[in-house]
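Take a look at this one chain, the form predicted alone, written out in structure tokens.
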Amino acid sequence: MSPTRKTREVSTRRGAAAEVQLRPERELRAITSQIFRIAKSLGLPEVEVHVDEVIDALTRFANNAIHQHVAEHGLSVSLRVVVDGRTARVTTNRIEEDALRSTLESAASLAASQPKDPGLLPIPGKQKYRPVRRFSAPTASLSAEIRARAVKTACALAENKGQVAAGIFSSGQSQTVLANSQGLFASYRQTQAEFSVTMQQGSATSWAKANAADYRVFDPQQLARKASERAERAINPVELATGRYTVILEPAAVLDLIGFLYYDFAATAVRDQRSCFSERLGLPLMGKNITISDDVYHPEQLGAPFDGEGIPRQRIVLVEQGVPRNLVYSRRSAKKAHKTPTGHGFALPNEYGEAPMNLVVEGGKTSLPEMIAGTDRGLLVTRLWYIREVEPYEKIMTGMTRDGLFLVEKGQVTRPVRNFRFNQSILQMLRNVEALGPSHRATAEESFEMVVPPMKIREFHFSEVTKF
């Protein structure tokens, strides 16, 4: 039996997994009501419940053939209790009454063994939420067969060009319910699909990836063609000298660097002197063309409109025209700073406090081709990887280029270039941005998805030529 024939049979046989649907909200609400009834019988007045349900399916391919179809459907119940100024959380995947009672008793016992937390706040009451719609019925019903057909076309393209394709096509749906004994109830559901492909031709590789609530937003074949064309163009790279270059960063490369700033915007990190913005709020740290917000309501974002305690998320302008203006606050950090919570806290107990998880970098009007056309000599960077922090206060990072680095000469992409290692301050980088393109949802590997533009940046520091 040929690999293609076998793949199609496996896909059809397992396609039924996509027909599994999330439980109706009333069933999850019934679970929370049952927990509160049990908690009352145990004499537990403060209880918080998180119910999370996830349906995920994945088609994985390598060497121009599908080698794995997997699907899973899981439900978890996480219970937090507060006992005499102490709190603890226990999680279970069982929803029978005896199991829920046992989990509550375990959480109460664990809480009783904790030291008192003088900063612990009472569980919040009812909240109002701005509605968001991120559930796509076509994505929820996306079958393994449909994913397999898309992968087959991508692999056929690679074979026709003498290339090797590898990657994933995943789809899923999820929902979460957060409720507490003070009457708070929040619910959210979403779908998500992702296609990622790496094309290899000899020693040259290229890569493309997209992620969205509705799988119809992106075209797997267009992504495969882009990766294939770049892999072909990346053959026989030339080696350039290290130094400072004008670079054009595609959105995936921008995202993987900006993503390392997200926790620096946390009020807890600033208070603890672990943020690069400690004692710097209000100072012009970046260029005037840089404005960064956290906005869960942006149409290209995913995520719930409430945080880990059920507080509504606010849109926050973090950096305005190069000046860091605001931070995000959990209930706890807000009380310490005499601020209003912004709805960015993590589920308690945790040691991190809060963070913005829906970053949006305001873009400009210069398209990627226009950036290239306006560059006399520079480098087009498609992707970065293995990024690590070297110095936290100036946010100096090190990492490497990969999957396509190209020389730009007199407004044209001319030759592929051997990969570099970089040592670069993100803050300095954002002071050196010469042009911004339109912002769109991007995804990469080193950071979470966000809405970012391509950037043209001067004096980006490459410190070493890599061995590949």
The other form holds:
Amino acid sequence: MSPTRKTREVSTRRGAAAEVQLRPERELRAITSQIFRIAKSLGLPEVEVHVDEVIDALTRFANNAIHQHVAEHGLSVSLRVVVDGRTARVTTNRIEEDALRSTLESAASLAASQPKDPGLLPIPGKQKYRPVRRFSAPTASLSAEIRARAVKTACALAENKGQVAAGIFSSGQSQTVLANSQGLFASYRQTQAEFSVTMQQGSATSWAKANAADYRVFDPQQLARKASERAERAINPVELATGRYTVILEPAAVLDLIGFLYYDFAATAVRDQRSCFSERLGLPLMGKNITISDDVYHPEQLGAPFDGEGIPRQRIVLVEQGVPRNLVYSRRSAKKAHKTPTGHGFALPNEYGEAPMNLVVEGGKTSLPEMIAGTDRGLLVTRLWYIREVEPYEKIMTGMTRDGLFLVEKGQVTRPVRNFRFNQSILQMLRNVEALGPSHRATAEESFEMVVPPMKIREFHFSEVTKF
Amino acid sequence: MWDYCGHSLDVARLRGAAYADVRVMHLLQRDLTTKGGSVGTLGQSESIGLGIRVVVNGAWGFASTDQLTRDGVGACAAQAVAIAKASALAKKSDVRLAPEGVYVDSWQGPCQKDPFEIPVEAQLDLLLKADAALRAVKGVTLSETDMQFRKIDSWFASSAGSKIHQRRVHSGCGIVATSFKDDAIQKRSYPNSFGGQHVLGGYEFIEAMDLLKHAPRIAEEAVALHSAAQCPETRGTLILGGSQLGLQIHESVGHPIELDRVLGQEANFAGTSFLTVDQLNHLRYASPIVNIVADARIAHGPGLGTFAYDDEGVTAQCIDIIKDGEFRGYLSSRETAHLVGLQRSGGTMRTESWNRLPMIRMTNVSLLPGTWTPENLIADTDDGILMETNRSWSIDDRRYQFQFSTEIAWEIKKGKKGRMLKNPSYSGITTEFWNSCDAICGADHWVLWGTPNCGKGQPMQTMGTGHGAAPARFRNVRIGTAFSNE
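Having seen the form predicted alone, could you now give me the structure of the form predicted in complex with the partner chain?
All chains and molecules follow, beginning with the one already shown.
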């Protein structure tokens, strides 16, 4: 057992839930130093090390009671070696001296087992990073008991209204250290909390969710009340004819659709001719009111300010007033395209290259109530579900509405509507945006979190209707 | 490993657990990919740790750790107990577990050639040759290949006295040819899309797939799709190839029969199910020729849902799901069995890793073979469309309405396979679709397909499931809706 691998002390004070904390950064740095020492003894001059530690806990409830309540704590070490123009990665969660030596040997053996890669770049040197602060001590120490009490209150609300609540309240902390044998050292830690609730009233359902670095940013009971009120309004939906409708997409629905564009902005995807932007950069593919950036430094974003090779992430304007202007680049794709790396590369080796992971869609000034008030006939969409790509170049997506679809008539939300299936090109949708609201961090289930506005869109295509 | 299991169970018991079970798991994975003639991913990973599940004050707690020391696993057990006590603050009723025997056993799945003992050079050489064969066809703009191997060792122990060790090796491979031309991207995959085919078995499976033989065919089809006619929008007869039918079973039978979904436990995430408990033994799910089972036994075949014991120590079983078209059974656990009148769990609790709680998952949910041959099926079809290899899949959160698209299709006219069609899709309502099945091919054409990437649960768990299927025919199906503008 390595001296750096100490058993965390677990608090068992009466009335207190067990608490586990992240190791000090110096312990993770010591692991990297240990690896570089072993690598040197094995004659491996180029080594990259990722050390990741995760502490997560999640309280899950359904039928107005907790039914799953879990916690995990794990640390993993991922090593990449470069040997004579070849590279390979091996990951382990065993950090004894012998295990690390064996892992390095495995990586060297894997690397040597392939043809030489003429495009492989040497491991990068030291970098400078713009600091980001995304660690909330109160969130890191949020106890099982506090989560359980919040869940109990939300379930009581449901019971009082004759509803059934289901959802999660999770909290966690994580840290990553990336170091290489050329002296690069990057570290990052964050906390994250999430509350998601579905309220069911008979066969009607609605949903609300929030996610942030600090659990105090959102109020679980406010989310529970929002879902509860909407579930009440969703009873006895009417079936409408399929066709093209004006829709008002709440941010969660916008997020889940636009999230499917993220890999299309990768220079590698464009080079491989599998991006919807292949041979289309610089063309007006979207409306002039659409501007999309990737910005890890946005105050509502989470994530490390460096990529899988330790290159600092840059803020990149991807779409400017409807025109896709820029892509993101790893070191390798940048070299091929004679560009500068943007700090969006995945950990090597991989075939995908890079992707923007912190999308920010520029918002507008029309609030959601104003969008509703200005709509003669349309549909208000709470959330989308099971979205999949039907056609990659026009970016036609299919999926369902879920947890609250409402008819808007003459500026008022009038009736709940049975859920529809859509088949809709995202590019066409972004040419049909009539109004945008203010952008904020949104969270759903199909895409990673990003900063997006609600949108009012004309001629959104619903092709079929389901039974509820 | 048994010492860690024993000590954590002792700590849980001493701190008040009425029941506890523990899993130590060691997972080894190797991933190889190529793209455009070069190696893409070349990596291996290993993870070992312990997860313990306890019942205290009638409520569940679960904690996991990678600190495999006496102190580490003891602290983990104590944390699980503390979490269970917090859970009891918001419980409705006490956890009740269906009885199960006590087993002391060791089991190993079939594996003739350990893929981790096969030189990586040989594995990469095969992939690079397949990659070259794809690129040799003019018009292919992107070639991709992959292999994935997983070795899972688990040591399960319960406070009731069970001690079970299992070893399973999963192997998978696939190749994909993509062609970009004008304003369209078309692709073809073999033996299946989204990572290929996966089974419980060793490198002998990779050899049997004969990637080099099939690479030129799928590459030519990917290019030919550009000049193929668009799949029409119509309502008519549909024949599904086996792999697409496997995914159809997964989405429209496998998920709705999960009892945790039915009981509302997935309402916030994966969704619920139209198969409410009052439908059991009453619903005509499918036409009378349709028989579907959930079978985890090795006798069913080497699938991703094959094991000897599930992750709460229940023996592998074969459960009737649809018998002669009637809905007969759910996937259940020790906790949910009594809620549908069962005396015993169906043995479907599975976990992705040591740090995840076991949950109800599909095992091998399979359509039993019929009597037709593919040739007879086509000869018997006057006007229809044959669709193969999934391209996209989507179904609502209660599993009624679905839409699938496939990579390729062919017209069938007057009993003959005719011209190729591009951008095929079909959609429907689950029970209407299954009730329209009027022909299923026989055992010679039945394959136990592997779905390696089924996501469920919070925190999300990815699980491999098996789906045996042979080509089958469905009548009066809505076709071509994905590209409809109406």
